[in-house]
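Encoded as C-alpha cells, the following chain is the form predicted alone, with no partner shown.
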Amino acid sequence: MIRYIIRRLLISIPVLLVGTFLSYVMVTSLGDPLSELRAKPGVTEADVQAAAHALGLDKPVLVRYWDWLTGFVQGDWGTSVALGTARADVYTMVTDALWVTVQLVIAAQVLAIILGVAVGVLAAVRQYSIFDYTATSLAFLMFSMPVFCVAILLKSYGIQLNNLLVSLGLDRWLTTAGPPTGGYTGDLGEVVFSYTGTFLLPTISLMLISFAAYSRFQRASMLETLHSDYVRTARAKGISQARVIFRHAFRNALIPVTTLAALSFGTLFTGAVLTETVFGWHGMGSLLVTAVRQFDPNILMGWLVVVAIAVVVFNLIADILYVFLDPRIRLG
C-alpha cells in the first residue's frame, strides 16, 4: 500500500502542474489586474508600466508562470496585486479563509455523511415503506433547491427566532452575519452558546445538500448489495437480518459513498462561496468572490491550486479506504 501511496502521489505532480499551468494561462488573460489604477485620475502611463514592471506583469506567460510556480513550492505566494500594489500576502490570506472554511467544510460534511448514510440504509431495509418515501421526497426537495435559497431560508428563520428570543427577555443565539471579531469570549457555557450559534445556520445550509445525495447514493447502493449472491447467501444460512445487513452488506455498499465523498469534500468549496457570502463568512468564499470582483491573479491561483489539492489528496484516501470496506479490492 505505501508503493501504491507513493506513485499515486508522484502521478498527482504532473497532473497538478499541467492543471496549474492551464489554470494560470486563463487567469492572467481573463482581465488587467491594473485596471483600477488606470481609472485613476492623474496617473500616466508611466506609473502603469512602472507598477507592471514592479509586479512582474511585464513578462511573458511563461516566466511569470515559472516565477510563480517556483515561489509557490517555497511558500511564497506572490502579493495580492488588485489596486497595483503589493497589499497583502496571498499565502496568508489563503490559509485564513481556508482555516475558516475547513471548520464549516468539515463539520457540515460529517454530519452530513452520518444522516445520510443512516437514512440511506433504513430507507433500503424498509424500501416503499413511509420512511423511504419521506426520505425520498426530502432528499429531491434538497435537490431541487440551490444552495443559496436554502442559506437564505435559513438566515430569514435564524433572525425570526433572534427576534422570539429578545421579546422573551433571552439573549439572541444564532448569528447570521459572521464569527465574533473578538473571538469566544467568557466561560464554557457562553463560548459552546456563542460557538453553536454562529455555526448551526452555515453548517446546516450545507449540510442538507449533501446529506440530499448522500442519502441516495446510499440507499441504491444498499438496495443492489442486499440483492446480490452473497447476501441471499448469508440470509440461507440463517444469519441473522442485523449481521447481514451490518456485516455483509453494510460495508461493500459504502464504496460508492465512499467516492462522493471525497470529490465533495473538494467541491464543496464552490458551495461555501454562497454560503459565505450570506452568512458574512470571510472563507474561501468569500475570498474567491473578493478576487473575482478585483481581479487578483495571485489570490485566484492560490484558491485554485489549493482545491486541486483537496481534490487529490481526498480521492487518495478514498482509494485506500475501499481496501478496508471491500478486501476483494487490492492496490497495485
Second form
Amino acid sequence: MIRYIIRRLLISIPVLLVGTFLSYVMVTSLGDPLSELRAKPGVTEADVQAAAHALGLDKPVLVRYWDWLTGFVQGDWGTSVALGTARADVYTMVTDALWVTVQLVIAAQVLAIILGVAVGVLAAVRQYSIFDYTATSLAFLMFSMPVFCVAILLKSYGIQLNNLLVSLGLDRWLTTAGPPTGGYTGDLGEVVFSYTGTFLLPTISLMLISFAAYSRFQRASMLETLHSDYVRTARAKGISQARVIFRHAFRNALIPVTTLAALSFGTLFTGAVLTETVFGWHGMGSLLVTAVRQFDPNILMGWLVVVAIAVVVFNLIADILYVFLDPRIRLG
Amino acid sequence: MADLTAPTTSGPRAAGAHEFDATKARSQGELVLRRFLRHKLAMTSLATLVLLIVMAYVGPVFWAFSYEDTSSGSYLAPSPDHPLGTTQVGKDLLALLMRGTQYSIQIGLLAALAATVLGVLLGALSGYLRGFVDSLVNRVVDLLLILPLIGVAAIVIRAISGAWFVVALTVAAFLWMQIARITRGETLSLSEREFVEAARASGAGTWRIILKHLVPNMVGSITVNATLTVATAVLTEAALSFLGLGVQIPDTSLGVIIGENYTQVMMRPWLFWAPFLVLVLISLTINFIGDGLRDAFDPRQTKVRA
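Next up, the form predicted together with its partner chain. The previous block was the form predicted alone.
Shown next: the complete complex, the earlier chain at its head.
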C-alpha cells in the first residue's frame, strides 16, 4: 500500500512539473506586472527598467522558472511584484487564503457526502416513491443552479432572518459579511453560536450542488447493486432486508460516489471561490481576483500550484479509499 | 435539429406492404427522432429554449432601448417604459437581459462545439492508434484535469480579451476532456469490431475510419455529452463573468448582469431575479433536452417508448 502511494506520487511529479512550467510561461508571457507602475505619472522608462531588473523580470523565462521552482520547493514562494500589495510574502498570502477556503470546502464536502448518500440510498430503496421523485426533481434543479446565485439567495434570506431575530429582541446570528475580525471570542456557547453563524450559509450554498450530484450517483449505483446477483443470493438465504441493504448492497454502492467526491474537489474549489466572493470572505477567491487584476506572477503561480497539488492529493485519496470499500480491487 | 417533422410511414415501399413492415423500415435515426419528439419534457424544454433565443435575438430590433444606452434614470422601478427597471448607471434591464442572453447562448454553443470536436477527434485518435498518441493524449488530459479552470481561464481572458469567442474557446479548452475519455473508451471497443477490420482491409486511412466508421457509431453518446456541455459552459461563463474575469463591461452577459446587481437583491429584487431566472431557465432546459436525447438514443434506460 505504502509502495503504491509513493509510486503514485512519483508519477504525478512530472505532470505537476510540466503543469507548473506551462503555467509559468503563460503567467509571465501574457501579462505585465509592472503596468500599474508604468501608468503612474512621473515614472520614466528607466525607473521601470530598474524595477524590472531589481525583481529579476528581465531574465530569460527558463532562468526565472528555475529560480521560482527551486525557491518554491524550499518554501520561498517569492514576493508579490505588483505595487498594490507592497511586496507581501506570497507563501503567507496563499496559505492564509487556502486555509479559509479549505475549511469551507471540507465542511461542505462532508455534509454533501453524508446527505447525498443518505438521500440516494433512500431514493433507491423506495424507487418511484414520492420521496424518490422529489429528490430527483430537486437534484435536477440544483444541477442547473449557478452556485453564486444560491449563495446570493441564501445571503438575502440570512439577512432577513437576522432582521427577524433582531426584531424579536435577540442577537443577530448569521454572518453575511465574512468571519468576525477579532476571531471567535467569549464562552463556549458564544463561540459555537458565532462559528455556526459564520459557516452555516456559505457551507450550505456550496454543499447543495455537490449534494445533488452525489444523491443521483448514489441512487444509480445503489439500484444497480440491489439488482445484482449477490444481493439476490443474500435475500434467498433469508437475510433480513436491513442487513441486505446495509451489509451487502450499501458498501459496494459507495464506490462510484467515492470517485465522484474525490474528482469533484476541483469543481468544489471553484464553487468555494464564488461563494466566498458573495459572502465577502478573504480566501482563494478574492486572492485570485486581485492577482489577476494586477497580473502578479508569483501570487498567480502560488495559487495555481497549490490548487493543482490539492487535486492530485484528493485523486490519490480516492484510489486508496477504493481498496477499503471494495476488496475485489487490489492496488498494484 | 435538422428535421422536426415526424417520419412518415408511407412512400414507395408502403404500396401493398403490411402495416408492420412499414414500422420495420424505420432507420435508426428516425427511431431516435421519434422517441425524442415523444419525450414531453424534452420537447417543452426545446420549445422554451428556442423561444428564449428568438426573443434574445429578435427582441432588440423592436425594443426602444439599447443595452449601451445610459440615458434613463438610475435605479428606476419597473414601469411600462422599463418593464424590468433600470440599473445604477441607467441602463434598461430588459435590453441588458436580451444582450446577455445572446452572449450566454453564443458562448455556450461555441464552447460546447469546440470542446466536442476536440474531444471526439483526440479521443478517437488515441483510442484507435493507441501507443504513443494514446499516452500523449492521456497525459494532456491529466494535466488539464489538475489545472484549475477558473484560475487559468481568468488569466488567459485577462491577457487576451473578454470578447465572447475568446471566453468561449478558453472555457472549451477545459471542457473537452470528459468527451475525449468517453470517445476513447468507445473507440477501444469499436475498433475491435469486424466492420473496422473490413474498412482497414479495403484500404481506408486512419481519418476515414475515424470519421466514417467510428464516429457515426458513437453519435448517441457524443450528442448527449455535447448537449450537457452547453449547460456547463453557460454556467462556467456566468461564474467567470460574475467574478469580473470573463466578459468585460461595457459588453454584457448574464453573469455580468448578476455580478453588477446582486447587492440590490433585497432593495430591488427584480434586478437579481430577472437575470437569475433566465440563466437557470437556459441551463435547466438544456439539461432536460440532454436527458431526452439520452432516453431517445438509449431506450433501454427509460420508460418512454417509441
